[in-house]
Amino acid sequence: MITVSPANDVVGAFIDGVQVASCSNEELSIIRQAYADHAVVFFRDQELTPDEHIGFAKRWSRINVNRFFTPVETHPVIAEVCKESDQTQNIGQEWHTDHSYDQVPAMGSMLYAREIPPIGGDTLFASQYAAYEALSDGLKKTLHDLKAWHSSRHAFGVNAPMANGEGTLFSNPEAATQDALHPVVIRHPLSGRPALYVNPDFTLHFDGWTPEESAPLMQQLWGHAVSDDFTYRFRWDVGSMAIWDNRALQHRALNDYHGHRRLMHRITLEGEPLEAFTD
């Protein structure tokens, strides 16, 4: 029997008694719900091939192949998430919501986990809707009427720091020429509730402000977006496999596992245009 148990009082939630490789539609719309309900949902000891994965994330939704990451060779809409064993830096150790450069930003991802280090490796989520209910209400007005900038270039770019060096992480910097203007605050397409939507790793400035003016407040919410009473840390096995809401959460990688090789596989699932969240 399928069961959702909540991670803690914010965000996320596990998943027991179903194999998302054959769950049938009731089970899929519990599921679904889960997702909404807590924007991230956990499961473990899964058996998916990719074929199955694949199968699995087009009831959800198309699939967005990600230009930057090396694709699995026998099925390249699922994206290689690896760091190997001599490999210093990772994908994701920073706080980020997943193509917020995109004009129309992904809807989630899945992540599978194939080889996972003996320790270390957990990924940080943060859920945005907290974030924003602890905001002041003088606070939350002015951001009401503000849009930000995201851009992919500084990221995955020909400039980008991991373009170069450990380059085998990302591929494609030359296709690194997205900007996307969003508002500071949307109304999330599913709850209908308000969620901040800017990261550190992809929001470069308010609209019409320098980026020397929006530094102190965008620095201030980046760092008030992922506070500890915001956040749960996931632990993987083999087997694991992530389900999270982009518009609804950040995330974060982290980078403390180095002389291990750490093998995921994800996909990215299409979404829709934002809109602003108005009281």
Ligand code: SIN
Contents of the next structure:
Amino acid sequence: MITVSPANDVVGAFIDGVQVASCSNEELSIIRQAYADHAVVFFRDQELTPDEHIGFAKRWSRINVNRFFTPVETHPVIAEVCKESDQTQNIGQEWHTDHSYDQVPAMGSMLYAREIPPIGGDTLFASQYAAYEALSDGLKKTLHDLKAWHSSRHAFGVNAPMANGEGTLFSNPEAATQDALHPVVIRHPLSGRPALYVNPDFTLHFDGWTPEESAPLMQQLWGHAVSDDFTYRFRWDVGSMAIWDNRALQHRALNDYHGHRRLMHRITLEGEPLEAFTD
Ligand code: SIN
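Switch from the form predicted alone to the form predicted in complex with the named molecule and print that structure.
The complete assembly is shown below, putting the previous chain first.
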């Protein structure tokens, strides 16, 4: 029988007793409700071919093909998130929100573990509902009126350190032309709850403020948003899967397993434009 158990009081839930590749519509409704309630859901021991991964993703939404990640050769709508044993950088080592540089940011991501180092390579998730809630009323009010610019240029563009160094991590630097403007506090499209929406990987500065003027408050928010109090650390095994909601959390892939290979398959799910939270 399918069961849902919260990972902690703030973010994440484990779902047991189901294989996502063959789940019924009723089981899918339970999974989707848990995803809405907990922002990220974790599964163990999933047996999933690339075709089944794609089939499951399509039951959620259209697939948003990431233009910078290396595609799986046989199934190009799946992105390969891989660090080879001789590489020193990994993908996603900074706290971030997938695709916040898009005008219509991705709803979520489905990450499936195919090869895992013997130790290390965990992923951290931070609730941006909890981060918002913990702010003072005064700062909340100030942030309601603000928007911020997000960009892919500095992360994936021709001058990005990762594009020029270990070139196999990312491709298509010439496609990194997007800048996108989003509210700093969004009304979550599923829950209607306010969530903080700035991240250190892709957010540049507040709209109408210079980068210099923005830096003190932006850095304060970035630090606050990923406090231990708002996070859960997930340990992967081969066959684990996580499905997270990019509008409700940030995540970070730890880079603490040098000398070992880690191979994940990611499908990114199409989202919708984000609205400001106003009370
Ligand atoms: C990502 O940011 O999508 C990668 C997360 C991970 O590899 O754990």
